[in-house]
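Next comes just one chain, in structure tokens: the form predicted alone.
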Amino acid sequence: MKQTVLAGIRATSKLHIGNYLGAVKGMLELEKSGEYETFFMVADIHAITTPFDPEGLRKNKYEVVIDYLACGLDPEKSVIFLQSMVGEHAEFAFYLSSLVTIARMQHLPTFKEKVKQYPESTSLALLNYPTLMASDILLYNASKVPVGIDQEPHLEIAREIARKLNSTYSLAFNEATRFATEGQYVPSLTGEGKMSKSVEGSAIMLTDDFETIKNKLFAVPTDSGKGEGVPISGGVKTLLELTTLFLGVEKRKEYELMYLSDGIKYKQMKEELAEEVYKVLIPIQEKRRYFENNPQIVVEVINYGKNKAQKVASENLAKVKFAMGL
């Protein structure tokens, strides 16, 4: 039997190149391999763990499905669905919350970061985020999860919960591992942290045109372009990382040598990088326009995916409820 893959991206906005390189490219690779049963969701329940706008969420979850399709995910090969349309996700998360302590959740570095980011909105849902993620994974008994390296602490929680579930109730759920992609950590254009939809000026969206991309890259903070050591943080490091991802390792080495000798001309570097980023996005944007002009196809994909996902989720949830005596 084929192993199962589960992946999802929060419905907080349209996708950016960090989502594409860090998650969607991995999804595409797994789908095309033919070796896995692939389930790709839009994580709209996860989106309400931090402050959100209902009308924005209503629109964004639909936009993420369009981005999935525009990037090349095939609804004939993968199950593409909205998390909130499969009620088993929230129900299972509650059952799994009985297997993990509050203290364990509070010690997660990702939780501490979100508390700093949203000090007035530290909800129980935010604390329980990793349990909901474990529910997502275990409902489909997934063995691989294509996510960025920053999600590894959450995956470890999912594995701990799987072990506890198996040992306590004599079940046999997989302990999922991360499927790494080349863009497992795409840095923010601000020079601090990873690329994020929620931080202004941080991301290049998949829908950005060439001028927008160029303007965003020109806004990346830089230095004189010359020094005794290659920067290991800040905007220059971001530009070098993006160069690796879009122009290759050799090109990055060229820029590093320039930095250590005659200096980098950032205008030229940013223009070259903008051109390469836009080349990657052109076919995605063309395909996106097709789905924007044919919304009925998107609705059909969502409904078809919901039915297929719910069939698997309900069967696995039933096994757990029976084992727990419910």
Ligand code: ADP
Given for the second form:
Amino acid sequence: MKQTVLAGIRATSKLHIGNYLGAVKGMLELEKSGEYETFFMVADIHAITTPFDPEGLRKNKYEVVIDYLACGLDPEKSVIFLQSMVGEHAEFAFYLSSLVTIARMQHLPTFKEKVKQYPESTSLALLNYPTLMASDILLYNASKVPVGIDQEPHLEIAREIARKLNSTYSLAFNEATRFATEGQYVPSLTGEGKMSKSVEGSAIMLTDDFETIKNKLFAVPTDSGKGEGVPISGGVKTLLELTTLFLGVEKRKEYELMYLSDGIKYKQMKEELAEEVYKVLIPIQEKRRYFENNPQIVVEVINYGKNKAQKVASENLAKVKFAMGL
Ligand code: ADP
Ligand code: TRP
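Could you present the same protein in the form predicted together with the named molecule, rather than the form predicted alone shown above?
And the full complex, kicking off with our chain again.
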């Protein structure tokens, strides 16, 4: 029996290069290895844990599927599906919520951040976010989860819940670990925090054209170009990180040496970076256009994925319900 991989991305917008490097690249690698049963979902239920509008959600869940396909995920090798189409996810999350305390959830750094971001909308669903994510993972008994480093606190909860399920009901769930990529933390173009869909001006989207990418990179805050030590934060750090990810670590070292001697010419650096980022995005954008023009293929992928996912999810859920006496 092959081990299982599961990952998801919230259906809040189209994807950016942080999502691609931190999550989708890991999905692609695990899919290609052929060593796992791979399940890749669009977390549309997770999208209702913070303020959303139904029309946006209706659109965005398809956008993420299109991004998955455009990035090269193969529906013949992986099960690609929408979380809300497999009712077991929400059902199991409720059962799992009996195993976690409110205090544990309230103290999670990811919860606290969202409370700060949306102080008026701290719903019970938001508090339950990690329980729903544990449900996603455990329904397929996944052992590996390709996600960025920001998701580690949620994986810790999923492991705690797995242990609790196993000890309380004599079950045998895996404790899933994160599958990390080189781009597990892509910093924001603003120079503060991580690149994120929900932070204005922080991200390069997979759909951005060359001009847009160039303009966004030119807006990254910089300094005089030289100094005593290489910057460990801010816009220059972001540019150096992107250089490592798109041009390689040797190129980054060159820039670091320049910073410590004659100085970096940011115009040249940003132009070179824009070209390399765009080169990576060209084939993704071409594939995206194909799926945009063939929406029936996208719908087929989703319906096919739903059936395959539900088969596994319902079998696993039945076992847990029995063990719990339900
Ligand atoms: P966002 O924070 O932009 O709303 P999500 O929370 O939907 O994105 O994240 C989707 C996936 O992409 C997760 O696996 C997450 O860890 C990863 N991810 C998001 N932002 C980054 C980033 N800046 N660097 C690396 N991975 C990221
Ligand atoms: N919480 C993840 C994010 O913000 C999305 C997600 C939902 C997920 N369910 C998951 C990721 C299950 C991995 C496994 O990106």
